[in-house]
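Given as structure tokens, the chain that follows is alone and in the form predicted on its own.
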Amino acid sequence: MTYYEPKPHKKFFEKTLEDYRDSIWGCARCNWCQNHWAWNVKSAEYSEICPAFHEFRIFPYAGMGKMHIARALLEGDFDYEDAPEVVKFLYTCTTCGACELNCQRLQDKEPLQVNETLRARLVKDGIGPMPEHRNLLKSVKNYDNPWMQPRTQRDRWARKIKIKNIEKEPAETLFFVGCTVAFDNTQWHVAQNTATILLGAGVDLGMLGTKEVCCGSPVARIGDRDTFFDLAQRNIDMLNKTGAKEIVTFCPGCFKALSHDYAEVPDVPRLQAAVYHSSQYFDRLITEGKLTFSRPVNKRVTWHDPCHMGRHCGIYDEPRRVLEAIPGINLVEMERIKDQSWCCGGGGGARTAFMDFAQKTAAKRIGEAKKTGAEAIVTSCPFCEQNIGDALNAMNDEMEIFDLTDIMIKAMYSREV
């Protein structure tokens, strides 16, 4: 095969570093993997986009540096004993995707895909992941969730909500809850709100309850492809058997796994149901006149774009339209928004292994939010809410953080927010 001949098509999770050879060698070292896209920059203070490079200030933490690492491994220029720090370089990354989005604008290169493939290489070679990630992977294998929680407790959040068990009673729409909210009682409000809103709008809603298993997103991001493939196969088989026509989930990690990642797994069947992020579904219900807000919520808020919902899946406008449909809401924007949003710091396994880094990244986002004059940050991601919420508590800051559904419930039922 020559350079100019077409390469065989491969799904993402089949690819090795060799498949990115041209991309790796073609990196122009232009530094746009580190910087807010120039056209959108409003101030020097918020002109950067890569949390890891911003914090540590050496190139191996940036997308460009990971291209160097990949090239060196491809060409045999070093082995793991030469650079034991390589594991930290690759895993101190939130997989936010800002590097890849900006790089594709200029050169159509894929530094995030290269980093995730590097992680898979390290896992295969027994070098990665971080020790904290090993515990997470062990929990997923033993308990079907990352939090070492018994399967029997997965549906506790729903014990006061009349929602169908889809294994016993068919439903047109399946509510995929995800692990974080299901097992963290401080996050139950998100699942409870979502179910209440959907049921109130007349949606024929069911759930898997204790039978639901991890979508596999954290496992995929960490680089354990074999375990992810097993989870993808199990989920596709189980979800297809329900006969549901639609799947709704509020977790961006779950949404990306179901709507994008599973299609990139080799030798698994197609997921038959259409997959929606809850904000997309809410926006549709509002357009159809099935969801209305009668009570004003007089708050000045700013929207935080979750990375796996925004840059990874292109959902930017729907949640903003939902907020704008609520009377009394004054939506003000931060400098870095949509595809140039600053990550909360919690994704890609960063919060699990590098909590201090994750919290510093969240604090920077809080500072940016405060400059808008907003009273609260609104988002739609359990990890963003956890990580930003923890940073707010540590800072003893009066700013609040809400899930999108918290505001919606207030506007529908006058619950305290």
The other form holds:
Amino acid sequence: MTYYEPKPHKKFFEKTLEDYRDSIWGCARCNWCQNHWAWNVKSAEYSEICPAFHEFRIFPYAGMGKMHIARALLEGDFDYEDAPEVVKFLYTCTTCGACELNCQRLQDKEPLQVNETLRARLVKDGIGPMPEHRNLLKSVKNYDNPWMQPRTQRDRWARKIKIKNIEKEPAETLFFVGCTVAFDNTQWHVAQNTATILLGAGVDLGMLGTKEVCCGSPVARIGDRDTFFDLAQRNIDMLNKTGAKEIVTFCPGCFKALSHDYAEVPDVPRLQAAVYHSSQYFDRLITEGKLTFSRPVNKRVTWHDPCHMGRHCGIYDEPRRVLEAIPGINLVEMERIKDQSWCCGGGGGARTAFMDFAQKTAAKRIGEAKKTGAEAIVTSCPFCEQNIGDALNAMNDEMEIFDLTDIMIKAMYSREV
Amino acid sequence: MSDTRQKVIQKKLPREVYSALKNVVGEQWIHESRSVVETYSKLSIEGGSFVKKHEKDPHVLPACVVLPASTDDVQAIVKICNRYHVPFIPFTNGQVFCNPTTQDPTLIIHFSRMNRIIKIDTQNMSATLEPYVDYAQLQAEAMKRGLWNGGTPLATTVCKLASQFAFAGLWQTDLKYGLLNRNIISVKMVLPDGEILSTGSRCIPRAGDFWEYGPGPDLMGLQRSGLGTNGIVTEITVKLHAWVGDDALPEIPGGRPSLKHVHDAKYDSPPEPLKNHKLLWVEFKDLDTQLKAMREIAHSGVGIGLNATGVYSAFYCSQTQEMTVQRCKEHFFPDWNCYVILANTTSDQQIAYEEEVIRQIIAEVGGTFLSETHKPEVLKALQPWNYDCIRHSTGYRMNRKFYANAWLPVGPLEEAKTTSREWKKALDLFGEIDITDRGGADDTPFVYALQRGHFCLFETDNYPDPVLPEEIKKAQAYGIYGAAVVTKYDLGPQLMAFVNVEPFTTMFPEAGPNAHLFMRKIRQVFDPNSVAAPGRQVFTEQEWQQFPAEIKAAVNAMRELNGMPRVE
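Next up, can you give the form predicted together with the partner chain of this protein, since the form predicted on its own came first?
Now the full complex is given, and it begins with the chain already shown.
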């Protein structure tokens, strides 16, 4: 009689395809990686869950297909020169993790981890990432951010806000801003809102200012593990030195990197501070009575779960509770929510390399949101806001998109910050 | 085993064939790159394709994948295949018998673009679907209208109904509603030579699609469970029945499950029974008592579903492989049991009445209901069935390496004992592969009571490690032994097709029902160029010659072991 022994634990970023051999051979083709969990299916239109399979209709785009490709590459059935198209299949994935969740639920297998490991192998072998990602990687290496921006510009969003520089003045709570919002002036409002809300609630808040460096999430998702390890090490060292007890961030990519990914990097120390997504922190402040909303915001809104915050990190209820605490807000749900949420299309490097696909995926989410009768989509992710916002503009649609903090600020102050 | 780094190179279609196909569907919807065909080559529970992968057999690789958008597209593709003698395989999810076994360059016709619910007819209580529509989609739309189709397969709710028509379509609710095959009103098919066939009343101009009989010969019967031998379904009209639950399955109050690394217990709250539905679980002291109770319940006419599950409860209702194995070791779930699905389909008092009937039967036969006082923790663990009995979603919860070479014979309820006894013999003969192989021997086989229990299906399975070809081959030996058992004891057909399929058809010609012998004769009429779904229901002479000699030898060894003459 055979008993399958559990394998010794290995950190995710140590793993190679070889570590997934059992998993990839055992793919059962059950097709749940492409489909909304059937108990929750409420219509034929929204019964699929994998954006890439939904768009392109062939299996290499689905989690299942990645398992089969991984098996063939691992066993030497073909190599890159026989199948150069593999790079496109692997990088069209938004890393939304829907396949992973359903597969773990049914098969105890990990198609997204396999895809990210495949990407790492492609990068190591010089085949990946997509050409569109190469500038992003260079920028991270040269400027500590993916957007080719000088380090000195990182704290421009905070010029009108009085917030401690934690290197000069100790603070209990560190605000980790993230690159996208720090450098994109169309998104500064999110950082400004967040800082205003936290400071207003009496939080002893500091930031790293121009010293902050990329969390490494984009390079981790693209598969450049060496660069990610370097960033993880630098961030952990720097963040531990600050002495902050808590770190708050609103970017789901940063949040996942700090709260989950760093623990999976080999040979780095532990991050000492507790890491919170801003919605978790706001929820706590509301519960403690430190954050109240006095002005009604009369809007019918729907919540879009960012994948790296929801499915990857399990934060579903907190932002909903925050919205429900705001007078006048009527929260209505889309069909695909929480762990079965439809990705906006902007993650995993897909928007950088496949803009059309990313926009089509966002347009589908907008269609789903409109069916609820909501006037606005609310979310808490700079990538989701950007990608859905661009699609709304392209569609010339009157529906609005807000960051969670936009709504909160409206409910707290007589004017927008 | 072959050189482990040896590449596996696919054959390609002749350029003129490729061009002709491209002209039908457009460049975007035809693929022949190496990585694409790879994803259409290894199937789910078909051990043979795994062995071939280990052996680096290039014949499992299709030459090309084409994605039609309409019946016209399919017709044009099939005509091209006939013109150039290119074998084709209709393909949806690729779970079972889609293996391109041919040694010639073979075309996959993948139906993922044909995924529309064409119509739900509330007056005639029917739905017309394209071939890529699955049970979850159909149920979601039908339930909004107070209707449903009567069940979902135990395999998984994402099975496509058109694919299931090609097999049997086994549901947990077969007790009342019968197989999918008995719930079909009509089909539109592209026959292997490219002709279009419509069946039932839809083939009468302007008559509508409401009745399964047409004015002429009943060709639908010939297509039912045809495994694609005689054509490709491009539209299917299924019966709908009254649905007495809510217009959607309710959200689970605790939330939805989370990933393991962010696990929170609140997200794994199992669902309570659906409105107007109830499940009763009964434990028995042995298989004899279980079968006696099941016979009485089935014949009493109550309930919409009646089944028994042994090792499968450990799979379906456990969250990890480790938990599954532990529960098997501990016999956490009752070895001998059955569950009855009750519904208020005709009256608000129906469940109460039928429960009373079942309680009387159990009092007479002997058995204990799982309840708040008897094994409440087991009853709680079984709660996923509360939704799964209607929309089966955990059905592919493997929590295991792989499973292959199942025994799925059909027969009267008592034959569950034959299956169990012979499975034990097979375990002694070939040796166990995994702890869970004992499911069906040390506990009940999975028993599905069909058509008010007039016949049943008994399932036992192997769980080999797909990484180890020796294990898969061992599982194949079980499969062949199972075919011999079916033949020896005159049980119903192997596998879920409810007709025998190749290679059993050729290797165990005694096995009935022998519709395949008729199909063998008429395949030449329907498929003069032998291009449709090669090697599924009936072999051509060429396909038989190409079949591996070692499997033929193994079959004869197994036949001799069971006192049957060799097949040459």
